[in-house]
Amino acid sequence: MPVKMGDEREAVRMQEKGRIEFWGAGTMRTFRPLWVAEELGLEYILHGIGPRTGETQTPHYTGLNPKQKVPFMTDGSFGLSESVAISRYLIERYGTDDTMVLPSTIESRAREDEWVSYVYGELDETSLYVMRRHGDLSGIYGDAPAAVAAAKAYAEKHLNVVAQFVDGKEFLLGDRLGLGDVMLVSCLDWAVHYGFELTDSLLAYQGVHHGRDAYRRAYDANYSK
């Protein structure tokens, strides 16, 4: 639940308690921790800066996050970057049995790590972000049609693997929303944005999560900036 910066009394109240602040909006990577925060019912302040608007290169932001990337989060005096790390931190610190929790056994945590790593490594970094770098951002990183085509084919291969795994399922693992779902749904949304045609099983799985109130609140917060 984002708090508008103009509400000074609310900001002061949150500061007295210790407050959560996010920097970054407008991308699927900035969306992920916002979705988790909404699922957990957390109040937060969102600074909706963009990744390539110059706002990440100011002295103030560089002092917070020398990587000059988004998303970035502070929880009181604790600062953290990277969408997976922020999301996992929020779940572990603030999750409850009624919202989101980390898996309870070594095996189940390893299985979640397996899927989070797979989705982030093969769909996000190796495929969709390559398409972004050399498509949407070709003016910065160079136009590379062959790389974009290869990345698209690679993504389609792994989307087929995921499609078989989630067929008939509401959740990637177990019977409740987990970090793997946050990662996968965000990548499916990204893929649709790039014109991928999802299978019926992926569309059904994606649709379940699009219907979540927290998903819609996070989406509105992330893309209204």
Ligand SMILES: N[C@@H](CCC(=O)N[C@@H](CS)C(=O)NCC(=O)O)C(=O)O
Given for the second form:
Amino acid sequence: MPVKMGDEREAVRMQEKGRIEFWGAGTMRTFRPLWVAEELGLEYILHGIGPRTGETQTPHYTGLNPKQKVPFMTDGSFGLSESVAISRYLIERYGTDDTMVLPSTIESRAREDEWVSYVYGELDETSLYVMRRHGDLSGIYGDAPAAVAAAKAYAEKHLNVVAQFVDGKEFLLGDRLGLGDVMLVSCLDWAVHYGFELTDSLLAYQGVHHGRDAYRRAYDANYSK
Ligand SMILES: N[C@@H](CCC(=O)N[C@@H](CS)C(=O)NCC(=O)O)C(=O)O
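Provide the structure of the form predicted together with the ligand, given the form predicted alone shown above.
Everything in the complex follows now, all chains and molecules, and the chain you saw is the first one.
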């Protein structure tokens, strides 16, 4: 639950306790840690800065995150960037059996790593973000229609792989929400935003997660700016 920035006393109280602050809103990368935080029932302060607004270029923010990218999180004096790393940290630090936990065995953690790496590497970075960089953001990163077309075809191939895997499933692995689901649902949302038509199995899987209260709260927090 984000503490409203107008609620200064509550914000100060949380800072004194060394509680959680997030920087960044409005993108699928910033959405992931917010979704996890909502699933875990955490209180946090959200500084809803945007990636290309100049807000990541200030001396203060650059001091926090020299990459000048979002999302970024502090938990007390501990600072962390990268949507996957932040999400995994929150689950490991604050998750419970009633909310989210990391898988318990070496093999099940490896299986989750396999899916997280696959979704992040192939769908996020290699496909959707290439389309973004050389499509919407071509003014910054260069116009490259061939790269955009190849990234789109590549995404379609891997969305089909995922579609077969999730057919009839609510969760990617096992019977509870995991980091793999956070990654996959965020990429499916992004893909829909880019005009991909999802198969019935992907739509059914995505629909289950869209129905989660924590998903909705995170969505509202991430896109309310
Ligand atoms: N690998 C990072 C990617 C972070 C990232 O590229 N964020 C974008 C917004 S989605 C950003 O801050 N872009 C600003 C820039 O590149 O200047 C993660 O998953 O957190």
